[in-house]
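This document opens with one chain alone, in structure tokens, the form predicted on its own.
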Amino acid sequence: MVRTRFAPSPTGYLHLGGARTALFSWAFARRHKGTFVLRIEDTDLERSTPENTQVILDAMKWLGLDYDEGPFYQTKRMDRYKEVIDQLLAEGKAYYCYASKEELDAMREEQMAKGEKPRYDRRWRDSTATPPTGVSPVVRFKNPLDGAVVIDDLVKGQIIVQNSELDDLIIARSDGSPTYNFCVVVDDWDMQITHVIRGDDHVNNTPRQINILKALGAPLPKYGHVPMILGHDGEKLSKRHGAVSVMQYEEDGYLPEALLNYLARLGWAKGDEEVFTMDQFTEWFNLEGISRSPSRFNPEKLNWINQQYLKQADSNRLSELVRPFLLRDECDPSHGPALPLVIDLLKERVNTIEELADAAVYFYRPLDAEPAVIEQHVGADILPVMQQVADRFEAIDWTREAIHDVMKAIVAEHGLKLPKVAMPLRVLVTGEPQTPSIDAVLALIGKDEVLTRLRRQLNALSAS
């Protein structure tokens, strides 16, 4: 049965490429029918923080990522460790270390002045010296001296490593914490993990954890090592090519679903298609169709995505994502249309929900159009036309074909066209030179708030 991991440290957000990692990792199983592990890697005491952790699961949990076991906590596990290590020391597997940091700073400073590649020279590996006093030793792993590790990897083919290119790696420190490459090794172990789906970083941990674990006679779990995302210009990700914080972007207004699609199309293709459910994802996944080149960012494509999710939303979903957004800007959508068909009008022209947000916020307060947008679209001209359309709008049913037939009577009268008058009105009415066609937009609105803001304007204008 396929088990898979995803094993984050909680040594800040889960960002983007993590993210991916989780996703085909659960993907992966659940194409399966496998089992899907969360296991957190905190053994890294300083940097690791509950917050952290608690980011790490608010993310998974909002992209909908669920797991089938845990998550399980490396620190909880150190009696697990120590108890493995005593075995390795026992079977005479690994061996105690007293070599002081000067020590190791000597020897690597001679290696580089004699042109080679620095690395721990063995000395304790079989020493029969007497052991330092004062000294708290290391355990270091006794890596075997030749053949090679030979890696099928699932994603970059096959990956050959000399055994004479790997020392013998720590895996408990000097006060005896156990390091990350061995914690991993005994849970992939323990938790009978059989695919290893993680990025590229960490091939070069793979055959010191491949020799542990055969030193343990422990099954060899499969490897896929995963490329890097890159920014747009080729650079590694990071802040400046925007929110790499897979929470940022359900801040910024990202539907869940949405960041999923794009993540799953970053490095990986089904043919064309290009906007997939989950499930239509799953039933396609495999490894082999995962690129061996890194893939390059491109915020203008996420958008693009979102959009489409958008535009399939229902809107009452999208209501309650909505909220938030504009009551932080100061509009309370309790007072006004009903949100959903707002979103109803609005949501097939934005790429977020805070475009949406923003989108929607003259329906719910009054926006005063910039002097330079005035100017154009409402001149002196117009005014007396405008106090025309106010005045046949005091008498009517507020539906839309009753307030495109008075502006369409206007229009006819005044020997104008139709923008004439449209685009004057959405200016005064709405503060915003593009909305939605302007008798949607002020039916939905209300007669009165429509009046009282077209008077008000008109007013203003006709005393400056």
Ligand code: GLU
Given for the second form:
Amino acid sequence: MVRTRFAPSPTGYLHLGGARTALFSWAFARRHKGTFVLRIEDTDLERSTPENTQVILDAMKWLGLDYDEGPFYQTKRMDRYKEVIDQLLAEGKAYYCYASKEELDAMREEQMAKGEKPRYDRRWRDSTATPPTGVSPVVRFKNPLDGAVVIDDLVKGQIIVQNSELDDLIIARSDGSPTYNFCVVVDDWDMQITHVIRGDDHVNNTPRQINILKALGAPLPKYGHVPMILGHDGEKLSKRHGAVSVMQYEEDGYLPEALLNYLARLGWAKGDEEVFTMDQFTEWFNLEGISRSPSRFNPEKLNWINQQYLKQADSNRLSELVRPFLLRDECDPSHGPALPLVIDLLKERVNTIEELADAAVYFYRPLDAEPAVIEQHVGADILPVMQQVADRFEAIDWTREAIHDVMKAIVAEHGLKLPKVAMPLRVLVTGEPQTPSIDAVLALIGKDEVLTRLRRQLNALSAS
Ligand code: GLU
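Please supply the coordinates for the form predicted together with glutamic acid, as a counterpart to the form predicted on its own shown previously.
Time for the whole complex; same chain goes first.
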């Protein structure tokens, strides 16, 4: 039975790299009808906050990465960690180390002076010396002295680390609190994790964790270390490359399924498949498909994928997502055309919900065109024609076809081309030089509102 986990530290928001790790762990569990566990690694008391935890939970929910067990909190498992530390001490697999900071500094300096790699020299490992009084010791793990740890990493291939390269890790600080690597080991063991899928920034921890698991007689999970996500310029992903916090993408108007689809394709591939559902993904996902080299974040591709999803999305659903953006823009969509109809007209043309909202504004309140746009499209010669259009509009039943017929007739009577009439009409009523088909737009805005806007603009222009 496959059991995977996502184990974020709530020391900041959930970023794209973390979300992708979560997605891969989740998909692997779903693919194998296994169990996906959420564990909050909140032992860094100074940097972990309840707010950050909440943001992680919100992001998981928004993305639809549902977990079967948890969230488990490491801070609630302290007694268990202490119990295992005591067990290791009792079995002689760990020991108290009383070396003071000064002593350790001196040791390090000496090693560096000799050109050696600085590391703890195990001075208390087999010591029979009487412990100094008044010193609270740390607990160190007795790492094997020889042999090697062989990791058949499911992404990176075989990794071999000599035990002589690893020193005796501190597993409890002098105040008794367990250290990060140790908590991870006990948790993966207790939670019976079979596959640890995580960022490759943890690959150096893995041989240490494996040694502790072995000392505990715990079964070893398989490991898959996923390479980083870099910015488009190959640098570490940061604010410069756009939003890095997952929830920022919600605020910027991305659909969760689009972000997931994008993340799924970031460093993983199945042939040429670009747009796929999460059902397909969980059917296809395999660790062999993960690239061994870092992937680059490409905001244009994310926009493209988001656009594909927006086109297909149900307009009623999009209405609910667009509404808050419109309200922020001082636009109340409860007065004016039905928002889903407006969205039907616009959703093929935008990358994000935010753009969708921007494009919808003129349906609910008039916008003033840029003077340059007026100058380009609304010459003095066309004003009388526009007056005529307005007069004919008064008389018709307000349908898209009837609007179109008026424009066609006027064009024919004046020997003009259609854009000569459509463009000034568009600019005067919507304020924008680009909109969907103008007859459809006008039909939705409504007769009274179109005529009010048109007459007001014409009056202003003929007065000037
Ligand atoms: N808590 C670690 C992090 O957020 C992940 C540890 C793990 O997956 O083993 O980077």
